[in-house]
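One chain follows as structure tokens, the form predicted on its own.
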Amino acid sequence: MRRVLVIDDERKMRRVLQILLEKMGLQSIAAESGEEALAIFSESKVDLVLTDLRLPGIDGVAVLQRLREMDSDVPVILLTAHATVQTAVDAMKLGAFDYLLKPFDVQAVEGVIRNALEMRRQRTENRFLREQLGLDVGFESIIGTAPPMRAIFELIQQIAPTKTSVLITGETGTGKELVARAIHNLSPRRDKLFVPLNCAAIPADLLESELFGHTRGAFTGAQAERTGKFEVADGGTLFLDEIGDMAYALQAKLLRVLQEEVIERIGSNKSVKVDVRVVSSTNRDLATNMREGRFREDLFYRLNVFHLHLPPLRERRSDIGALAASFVADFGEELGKGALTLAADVVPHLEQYEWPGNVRELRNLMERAAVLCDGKEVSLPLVRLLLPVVSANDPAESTSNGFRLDSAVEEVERKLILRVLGTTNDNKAEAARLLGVSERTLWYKLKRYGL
């Protein structure tokens, strides 16, 4: 049962709302000034608290400040007979529920507990709801409950704290920037920018304005003064994607930044002062590139204080289906569609697939299954048609990994289709029936193919 604090130095006044709770169903508990009630609250379980503004000793200004302290999801309402519009203003800025004048209605009290009580529900089964989804679904928005993946979300929790530059490999596709982005989330620096930055879609000659900045006139085309990523990201996290790209002549001047936290825009003499943190992440092996000399082996040093290493979606099956899930039912709410769901059958086809790709080619896949689905389901057919999985025992249509070569798929793929329209004398409608998708999933597929 719900508890429901009472504050208020008269007995009467006490008395009358302790009875109206009764009437509502709820249990309550009395004090008679702030510092009884501060010190029963410490000590009980309180869904929502009544109390009076004036109190002797601590008002009741100053006590709903100590429980937003002990507890930001209580709700608290304030009773006064003395009201000031200030004194209101004040008090819902300091975080109250609500603000009600003796003498008071009691319909009008009853609706303001109800409510409050129900905020005081849906904050609880939220906060459970989050806590939950960061240890059995994900962290951070990165969905995986497979021991690497946890494994990876302890060591965020521990540098995401620190300055301590970092260094993220894996394979294209892993989601490297969503674990940047949570290190820089869980960082005293969450409350500045977060500024990601793609060393490889950038040509090498503009790389360096980008990072950088540069002044009106110094180069051609320069025609305004323009501010480099490095001060946009002044006080927050600023992250290199694909630094394995950059150009090694580059590299120096990066590495300068890095230990005088000191940025000049191309073409000016003026030293700015940065305090950046830099994230950086690369799918390229730095190693052998230091040692073939693309890559300095002094700035990966600076880079890579702390590495984490993404594992492929390959060596994280178990977590296909949650992200497939997840992906699907998003897709399908852009779509106007609702929430898509997977047939039951399709996760372990997925966790079959070797996913070159990774989470991205996954990911891709959902949005295309979404597009293609007909009803609330995405089915096994569907799926087989988008992504069809080819036994690994077979050494024509295997990779070193022991799966197919997507080439060899498309055209099992394609040579199934066309079997079909022959026996159907080329009946799309009748096609489609015998190979267990839509007719539009099968017209997706002629185009694809160029049949």
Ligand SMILES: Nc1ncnc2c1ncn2[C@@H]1O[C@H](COP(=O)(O)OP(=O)(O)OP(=O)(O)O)[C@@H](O)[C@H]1O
Contents of the next structure:
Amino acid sequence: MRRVLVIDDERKMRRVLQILLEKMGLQSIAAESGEEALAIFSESKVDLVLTDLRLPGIDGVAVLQRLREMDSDVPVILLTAHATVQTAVDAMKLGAFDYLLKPFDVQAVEGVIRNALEMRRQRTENRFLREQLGLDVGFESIIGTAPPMRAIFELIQQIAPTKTSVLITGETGTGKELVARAIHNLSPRRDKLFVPLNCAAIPADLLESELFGHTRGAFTGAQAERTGKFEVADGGTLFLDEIGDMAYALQAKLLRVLQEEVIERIGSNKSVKVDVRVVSSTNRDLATNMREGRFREDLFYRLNVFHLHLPPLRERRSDIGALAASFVADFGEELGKGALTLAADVVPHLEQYEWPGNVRELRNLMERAAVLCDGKEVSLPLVRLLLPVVSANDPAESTSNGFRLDSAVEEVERKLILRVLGTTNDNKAEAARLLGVSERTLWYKLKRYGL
Ligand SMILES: Nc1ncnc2c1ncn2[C@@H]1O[C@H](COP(=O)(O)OP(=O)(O)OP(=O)(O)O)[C@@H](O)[C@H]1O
Ligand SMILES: [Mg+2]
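Form predicted on its own done; form predicted together with this ligand now:
What follows is the whole complex; the chain from before opens it.
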């Protein structure tokens, strides 16, 4: 049963509110002052607070501030007389859920209470879901309950405490950097730095000094001394992103550093001992690079002591719903629209798409949906509008089921239908016309493909 804490110095007012709450099927506790209320709050579970603004000791705004410090989530509704509307408005800025003017209208009070409790319920549920959904590491939570993700979480937990080098592979947007951060956050190195370095983004000749640093005047343009990432990451974790793009010559130098755990700044012959855990990642096929002589085999074995492969999103479709829901809720909050949700038919639709950009693409889509959404719920037509037009021209490339003609044809059919429905804003009659089939045929196909 949900419990509401009522704070008012007037006995009559407390009674009126308690009776109202009881009628709404809620439990209530009353306090005469802010001090008493805070004492009660710290000892028992409270889902909502109704407080008078003007109180004998600390006032309603101070109560609100103290509550925010103790529990950032509990909704607080302020009760106030006409004269103090401005204060109430200020209180809203401090995070009050709403305020009610005295003398108040019972229906209005009921409505506000219900809304506040609903918000509370959703927040608690979201938090609970997040904890259930995957791996929570500090500020980062990795969502995933599909079997391959569970296996990865288990591996992360096993390797995190060690100093083993880890190579993370997977297509773009599958969460390689997120996993690298998780490994760091779960390791004894978490109080030292996690230093990411994108080997593809930096020109080859600068990458070396980026890694190892240089002395002043070491080469033309080296006007000041520079500390390399290896030194910055000392005691922590160095994340070598896109390692597959590192120039061959530099690979040898990196290997030596990894073996000896000692670096020399360019232009200096002083050795500096470093204690760095190296996590690297690539979305390239290093085996091919090695065969073609573009990646050193000895470095590969050094980096790949432990290998984590993140599967593409289309191979763990059961995670799409949870990911989408979490992203859209977060973006909604960020945009000040509250936790947005997805209409029931959205997830099955998202699960059909191939997601070439994986989780990042899904996240971006949900961001755009949150921006454009004008209610509390993201609808299927909106999502259709935002999903990229799926190319139906090249079945030989797009089919995920080998070379079977029937599945290729089905796939093209499904994509075309989706695309046309997107452009007709879900108008089936119009879509059937564009596709050159009867409406009945279209209905049949929709059912068959679960669209
Ligand atoms: N399982 C997940 N749960 C929650 N968010 C995720 C998950 N996987 C990826 N993301 C999010 O998706 C985005 C892309 O992830 P990330 O940057 O780690 O991908 P990446 O594999 O490093 O991609 P690239 O190869 O393009 O660099 C990030 O915003 C990340 O937070
Ligand atoms: Mg990345």
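Keep in mind that this is a model prediction, so the values were computed, not measured. Each form is matched to the other, and the largest set of C-alpha atoms that superpose within 1.5 Å is called the rigid core. Positions refer to the first chain, counted from 1.
Peer 1: After superposition on the rigid core, does the Cα atom of V109 shift by at least 2 Å between the two forms?
Peer 2: V109: C-alpha displaced by 2 Å or more between the two forms.
Peer 1: Would the C-alpha of G95 be classed as shifted by 2 Å or more between the two forms after rigid-core alignment?
Peer 2: Comparing the forms between the two forms, which are aligned on their rigid core, G95 does shift its C-alpha by 2 Å or more.
Peer 1: Using the rigid core as the reference frame, would you say L382 shifts its C-alpha by 2 Å or more between the two forms?
Peer 2: No.
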